[in-house]
Every structure is written in structure tokens, then in C-alpha cells.
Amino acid sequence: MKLFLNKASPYARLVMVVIHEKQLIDRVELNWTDPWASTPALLAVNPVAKVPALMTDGGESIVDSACICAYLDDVGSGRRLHAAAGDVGSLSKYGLGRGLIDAAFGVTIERRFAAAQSEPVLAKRWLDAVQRTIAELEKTPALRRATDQPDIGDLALAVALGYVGFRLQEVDWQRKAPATATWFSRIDARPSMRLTRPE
């Protein structure tokens, strides 16, 4: 398999976490790329020019991180990460984690590319969403289950919180959400998280 990715992308990090959790690291060739450059190699796998993008051993492209994670869960070893049918709790965490990634990434991109102003309107909207989501995590213990056997929802939440800490340090989420910070510190110590920290 061949994975196109960028070290700062939270979407690519989630895929890399799954690769480690599913013991696939020796089966995946990593192709570090700048998606903004829209290189021919990336476009051949993903015409949308986004990372991550996976080329399977069979030569098929999978271009969305959620789809890539589901595929890797199927072909990798060990316990299943995705929810069994009807597991609303896991699905709820996964959706919230991906939503938090989307919001934090949206703030980052809007600030990077929007016309100069004090705070772009969309960035403020997404930043508000980031803060509301972290507040929801803090007040809902069911979203912070034990971390010895994390599922895809736990991993998505952890990657999202790591990205907020990496890109949006002004949110200061660990001080504002101490119970969530304690949960995060345990899951962040997993090898899959330690080995994929953004740079």
C-alpha cells in the first residue's frame, strides 16, 4: 500500500494512528507530500489534491480519511476499531472527534488564506465550535471512556485534541478541561499517538 500524507495534517495523523494500532506500518509506503503543490503523483491518486490518500495493493485509490481508516481496520491485525452495528456511543465519539478536527482545521486554513482582518468570520465560527466541543467533552464523562482499548472514536478525539494543542494554543483547552486533559494524557501516551505527533 502507498499512503500520501503530510506531517501537519490531523486527517493523515488519524490514518497513521490506525496504521500503528492495526500493525500495518511495515505494509505501507509513506509518501510525504505538500498537498498545496498538487503534484502529479498525488493527483494520480486523488484528483481533489487532498491528503491522506491511499493506493491499495490492488491499485485502487481511497481518498477520504474516514474511508481509509475503515479499510485499514478491515485489512489490519488485532481488535476491531470501528463500532459494531448499533454502537451509538462509539459512533457519537467518532463523529464528535471528526467534527472537532474539521473545526480546528478550518480555523487554521481560514487564518492562513483569508484576506487580512482581525479574525476572519469563518475562523471565529469554527473557533467557537472548537471551544463548545471541548466543553461538551468535559461535561460528558461517557465520551471519555477507559483508554486501554481505544476505539476509532477515542482515537479521533485524541487526534483532534492534539491538533488543537498544536495549532490553536490560545484555546488553552487543557487548563479549561482538566478531566478531558487527564483522559487525553493517558491515550496520548500510546505508541500510536507518540509516533505520530505533528511537526
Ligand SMILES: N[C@@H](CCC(=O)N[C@@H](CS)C(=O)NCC(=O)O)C(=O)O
Given for the second form:
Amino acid sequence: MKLFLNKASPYARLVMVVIHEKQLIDRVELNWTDPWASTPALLAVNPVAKVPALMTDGGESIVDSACICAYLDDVGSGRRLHAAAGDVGSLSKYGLGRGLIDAAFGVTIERRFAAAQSEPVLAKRWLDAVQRTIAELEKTPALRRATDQPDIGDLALAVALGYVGFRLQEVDWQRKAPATATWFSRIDARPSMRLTRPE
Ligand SMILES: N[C@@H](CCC(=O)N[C@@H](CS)C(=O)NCC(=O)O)C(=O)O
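For comparison with the form predicted on its own, produce the structure of the form predicted together with the named molecule.
Following is the full complex, with the preceding chain placed first.
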């Protein structure tokens, strides 16, 4: 398999975490790619010009981190990470984790590209979403139940929170959400998280 990714992308990081959790690292060739450069190699796999994008051994491309994670869960080994039918709790966490990644990434991109001097409207909106989501995590213990067997929802939330700490330091989320920070630090100590720190 070939994975197109970059080092800062939280979407690509979630895919890498799943690759490690499913013991697939030796089966994946990593293609470090700047999606904004829209290279022909990336466009050949993903016309949307985004990372992550996966080319399977059979030559089929799978784009979007959620779809790639679902595929890797099927072809990897070990414990299943995606929710069993009817596991609403896992889907709740997964959706919230993905939403938090979207919001934090949206703020980062809006800030990078907006021409205006003042705080851009979209960045303000998405920053509010980041803060609301972290407050929700903090007041909902069921979303951060201690576990040494994290599922895809736990991993997505942890990656999202790692990205907020990496790109939106002014949010200072660990001080505002101490219970969530304690939960996060346990998951963040896993090899899959340590091996995929954003830079
Ligand atoms: N929904 C996609 C989002 C992927 C995404 O937005 N990736 C960013 C990098 S973090 C990207 O490639 N952006 C380039 C662009 O938006 O044109 C996923 O889950 O994989």
C-alpha cells in the first residue's frame, strides 16, 4: 500500500495511528507530500488534492481518513477499532473527534490564508467550535471513559486534542479541561501516539 501524507495533518495522523494499532507499518510505503502543491502523484490518487490518500496493493485509491481507517481496520490484524453494530457510544466519540479535527484544522487554514488583518470570521466560528467541543468533553465523563483498549473514537479524539495543543496553543485546553487532560495523557502515552507526534 502507498499512503500520501504530511507531518502536520491530523487526518493523516489518525490514519498513521491506526496503521500502528493494526500492525500494518511494514506493509505501507509512506509518500510525504505537500497537498497544497497538488503534485501529479497526489492528484493521480486523489483528485481532491488532499492528504491522506491511500493506494491499495490492488491499485485502488481510497481517500478521506474515515474511509482509509475503515479499510485498514479490515485488512490489519488485532483488535477491531470500529464500532460494532449498535455501539452508539463509539460512534458519538468518533464523530466528535472528527468534528474537533475539522474545526481546529479549519481555524489553522483560515488563519494561514486569510488576507484580512483582523481575526477572520471563519476562524472565530471554528475556534468557538473547538472550545465548545472541549467543554463538552470535559462535562461528559462517558466520552472519556478510562480505557487501555481505545477504539477509533478514542483515538480520533486524542488526535484531535493533540492537534489543538499543537496548532491552537492559545486555547490552553489542558488547563481548562483537566479531567480530559488526564484521560488524554493516558492515550497519548501509547506507542501509536508517541510515534506520530505532529511536527
Ligand atoms: N475529510 C478529509 C480532510 C483531509 C484534509 O483536509 N487534509 C488537508 C491536510 S490536513 C489537506 O490536504 N488540505 C488541502 C486542501 O484542502 O486543499 C479527511 O478526513 O481525510
